[in-house]
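One chain is shown next in structure tokens, namely the form predicted alone.
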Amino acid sequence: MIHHVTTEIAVIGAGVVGLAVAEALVAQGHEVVLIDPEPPGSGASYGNAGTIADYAVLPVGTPDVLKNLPSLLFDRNSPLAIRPGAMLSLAPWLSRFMLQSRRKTAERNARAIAELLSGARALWQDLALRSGGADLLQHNGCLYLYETEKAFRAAQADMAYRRGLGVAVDLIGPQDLAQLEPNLPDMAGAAYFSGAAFLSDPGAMMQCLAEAALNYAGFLNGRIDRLTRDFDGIWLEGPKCRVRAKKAILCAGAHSQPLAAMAGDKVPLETERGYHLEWQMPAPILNRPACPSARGFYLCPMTGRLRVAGTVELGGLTAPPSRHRLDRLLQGARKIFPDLPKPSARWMGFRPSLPDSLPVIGPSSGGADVIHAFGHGHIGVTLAPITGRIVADLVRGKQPEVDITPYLPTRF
């Protein structure tokens, strides 16, 4: 059976960005249908570290990463690695990534990321309140942990740079860290983002957002694999659906590239495969998310469990999860908490990744009847509310509050 739907605005993708976009559009009185083959708020929107990371102003590509890129990519134990067999297909993306990792370009990208992040915490407070999830938004801050004196000293320059981009952060020594997190082993120190917020249960927050949006928007459970234009609208088609819309908003995350091309934009999007492990525990072992900076993952105290989430594996959408990556995540977690038992849950999901670490937000080259809102990488949860506001402004024909020039698809 094929579902035939007609609507004013179709939002393709019901992850956190699609939900925030739909919520912003229905608040303005638009008729909206969300389309996704998976339940709303699943995938990477569920499986993330839960951090509202308004401090994450650095792009993935930096001069330091460029200098160490071969060892990072080809070391199976690196926080940033390539799935075996994917090197050939990744070569064009990696070439762009290396160009974006040069100093001046990386600094430009950092400024553009910081601009989007500047009001993220306040926007999340508003969105959580409107959607009934205010109690899931915690305000205990976040920590970057440094296990050696050398790493702690090196953090001085990193944090000074972030302060220059508007990030509030303090470097604290072992005694202050032990006061904040008495269950951690001895560390050389930490960067403390005291104002940072996080979600105590990302899945529950996604359900709040879904319920808030779907009170006024429709939901179509289906996959869209064809986008075409005619004289008075957009046709969106898939195996079990055919949708007619005046406007389409492309929020399909890691699955966005083919549809963006149909809308007129060739976007160099690749896929990061992210992982998490969980341990059920009645009492939290930490008071706030903590990232052992050399290991590339977060230790996240969530409702009734500890989630260890992170590492980056470039490698596409089709290969099965890497047992090696999960094992490395387990080994890293036990370096911090040696008594952790066998995990109670394992997960892998897909993040969209652009060479410059900037999302694609703005009208398509083929016309403003298609608006792009994808490619947020590691900070999709953080940037969902501001993306929703930008898209709502564009639909109204209003100048967005943020200059979107750095995020337009035409930058490629």
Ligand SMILES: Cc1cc2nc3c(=O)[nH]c(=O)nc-3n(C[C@H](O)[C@H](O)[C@H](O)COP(=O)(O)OP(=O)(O)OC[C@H]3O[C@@H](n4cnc5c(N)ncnc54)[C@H](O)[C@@H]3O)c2cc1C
The other form holds:
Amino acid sequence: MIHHVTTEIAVIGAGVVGLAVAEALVAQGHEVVLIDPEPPGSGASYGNAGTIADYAVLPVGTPDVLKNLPSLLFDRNSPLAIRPGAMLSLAPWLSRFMLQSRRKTAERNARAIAELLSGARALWQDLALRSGGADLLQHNGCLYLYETEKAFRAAQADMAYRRGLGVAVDLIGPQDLAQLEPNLPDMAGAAYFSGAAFLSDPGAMMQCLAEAALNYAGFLNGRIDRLTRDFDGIWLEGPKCRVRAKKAILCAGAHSQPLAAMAGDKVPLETERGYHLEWQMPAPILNRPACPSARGFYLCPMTGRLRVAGTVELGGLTAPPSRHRLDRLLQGARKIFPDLPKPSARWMGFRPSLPDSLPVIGPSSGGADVIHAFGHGHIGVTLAPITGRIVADLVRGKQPEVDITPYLPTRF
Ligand SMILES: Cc1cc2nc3c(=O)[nH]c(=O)nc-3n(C[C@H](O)[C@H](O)[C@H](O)COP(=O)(O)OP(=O)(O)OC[C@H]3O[C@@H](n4cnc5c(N)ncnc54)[C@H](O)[C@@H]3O)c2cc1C
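The form predicted in complex with this ligand is what I want next, because the block you gave corresponds to the form predicted alone; please supply it.
After this comes the whole thing, all chains and molecules, with the earlier chain placed first.
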């Protein structure tokens, strides 16, 4: 059976970005239908590390990463690896990524990320409160851990750079770290983002957002494969649905590229696949998320469990999860907590990633009746509320407070 729906605004994709966008539009009094073939919040937005990472101002592509790229990519065990067999299809994205990793370009990207991140914590506080999820937003800060003296020394420059972009961070030695996190093994030191927040259960927070948004918005369980325009609006079509809307907001995460092209924009969107493992753990082993920075994952205390989430695998949307990546994640976690038993859950998700680590936010080239809001990479949870606010301003015809020039689809 085909569902026929007519609405003022269709939001394609009900991940954290689509949910935050729908919430902001509904609050502005619009008629909204969210469309997704999966339950709301069950994609990348479910399995992430849950950090409201307003300190994550560095793009993935930096001169350091560029220098080490061959060894990183071709070492199957590195925190940033490429799936064997995906090299050819990824070559165009990788060459753009390399260009974006040059010093001046990377610094420009960092400034554009910092601009979006600057209000993230306060906006999340408001959103969590409005959605009934305030208890799931914790305020214990976050840690980057340095296992060697050399890495800790190198962190000085990294943190000085972040401070220059408005990030509040303290470098702390082993004794202060042991007081904060007595269960961690000895480390050379840590960077402590004491004001940072995190979600103690991203899946539960997604449920809160979905319930809040769906109090006022409709939900259509279907996939959109085709986007066309006529004189009076937009048609969105898929195997199970046909939707007529005045406006569409494209929030399909890593799956947004084909629909963006139909709206008029050729966007170099790829996915950085990430993984998580979980252990049931009624008493938390940590008080806050901690990232052993050389290992590329977070150890996250979540409600009733420990989640270890992260690593980057460039590998496309269709290949099955890599057993090797999961094994490496487990080995890495056991380097920190050697007694971890067999994990109780394993997961892979798709970060939606552009070569410059910036999201695509703004009107489509084919017209302002389609607004793009995808490609948030490593910080999509953090940036969802600001994205919702920008989209709501654009729909209203108001100039967003943030200058959106760096995020426009026409930048490629
Ligand atoms: C391991 C890992 C750890 C992470 N940790 C953090 C973190 O600590 N902090 C942080 O801020 N971010 C983190 N991220 C990134 C964050 O999870 C993502 O950036 C964010 O979830 C992207 O949200 P989204 O709504 O764009 O995408 P998604 O959550 O993937 O949602 C997209 C939705 O679109 C739907 N969809 C797809 N195609 C169609 C279609 N054709 N029609 C209709 N619907 C469609 C999908 O079913 C899906 O529900 C992490 C990611 C990973 C993988």
